[in-house]
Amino acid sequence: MIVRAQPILKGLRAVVTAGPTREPIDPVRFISNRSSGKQGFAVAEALHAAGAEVTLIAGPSALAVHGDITRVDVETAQQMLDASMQAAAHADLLVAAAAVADYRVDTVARQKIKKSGDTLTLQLVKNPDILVALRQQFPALFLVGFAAETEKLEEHARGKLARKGLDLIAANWVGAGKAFDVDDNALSVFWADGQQEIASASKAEVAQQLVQLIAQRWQARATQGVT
């Protein structure tokens, strides 16, 4: 059930990115992922709901979104992150909930690539670290970032929240049929000192619990002074 949102996020602004990301190969050919960007276009919508002024920062998707959130569209890892850190020099808190790609081609081909022989070898190149990179450019942003993992959830998770320097991850079992391309999900939130659980339900009810908790743990950082 949905529960109706108040506004305990009134007067703050939130940036979310979502969605995969596209990297080319050549003209007609990417590398991506399974993401359809519908928790996190949720999770902008819960924000929306919650009080906040949202920018949603969205790899390919088809889907849509509340007329009050500006919507910035990009398509590779190295766009969203230009777009991160430009919507996150005026935002309070940030939800990193997009796949972004790890790897890029290094050359992308000019023209499409024809087929020639029984194998072909692309040389990959380690994409920019949005979330290392958003910590160092703003160490007082509230940052909150997402993990899919097919093993070991909790030490994975974790082992980001605290390389990253993160306030909060959310982490979910993906493949299986679990968190891609479904309407349902579920959460394994953690934090420096605790952790929470977010049981399988709607994405759309999914996101206002995770809303809720990013709410109150801005609202205990605040409280320990630091803004």
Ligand code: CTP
Given for the second form:
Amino acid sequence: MIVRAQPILKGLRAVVTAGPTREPIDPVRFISNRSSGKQGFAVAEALHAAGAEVTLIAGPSALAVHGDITRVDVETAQQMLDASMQAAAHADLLVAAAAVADYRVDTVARQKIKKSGDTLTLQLVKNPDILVALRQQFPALFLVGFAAETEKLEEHARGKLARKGLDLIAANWVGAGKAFDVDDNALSVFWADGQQEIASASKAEVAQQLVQLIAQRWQARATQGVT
Ligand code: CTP
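Having displayed the form predicted on its own, please output the structure of the form predicted together with cytidine-5'-triphosphate (CTP).
Now the full complex is given, and it begins with the chain already shown.
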């Protein structure tokens, strides 16, 4: 039996960021993280199945998506920021599932760094926060963030919800075999005056439930007239 998703987001334009970013050190090396992109890609698929017109901004990932999803491949946080700003200008909502590198190497070596001393020091500088930049530029954009935490899940997630001016934040535990590069996930989703648990399931099922919740909160914001 084929179960088709209800087109609850028909007519809406959605952007999803997913996967890791890669910050170059020299022509052959980079700093990155363990994000597989699976949860973000699944959110893009679920938004598409719910009728939205979807642009996926993907860090390096071997995953594929539905042909009707517009895919923009990027490497660095700066490239992800530029692509997100461009796509968000024509969007109603954006889900930031990417694991953006918080820091990049200050000066990327033009040639391969040769082995010399016993230690090597790299100077790192902070990357721009994509969600903060989006909120500043697009006050009415419905913004959904993710928070990957190893402790104090609700406290840290609610802190990010407020600090980044988000409409919704989906938090999950990471570390010790949880969330990164595995097929199942569980989420605690928070918004200003509420929260909902999405129980452990495949990342595809979790994405479908998250999209249901996004649709509900989108509707609630529209009826409250909150922008
Ligand atoms: N994010 C972003 N730009 C960054 C870093 C993070 O847009 N430069 C987004 C992520 O895509 C995610 C949310 O912010 O939706 C939370 O990311 P996280 O790394 O957990 O939060 P940080 O603000 O970086 O806080 P910390 O690393 O201190 O937990």
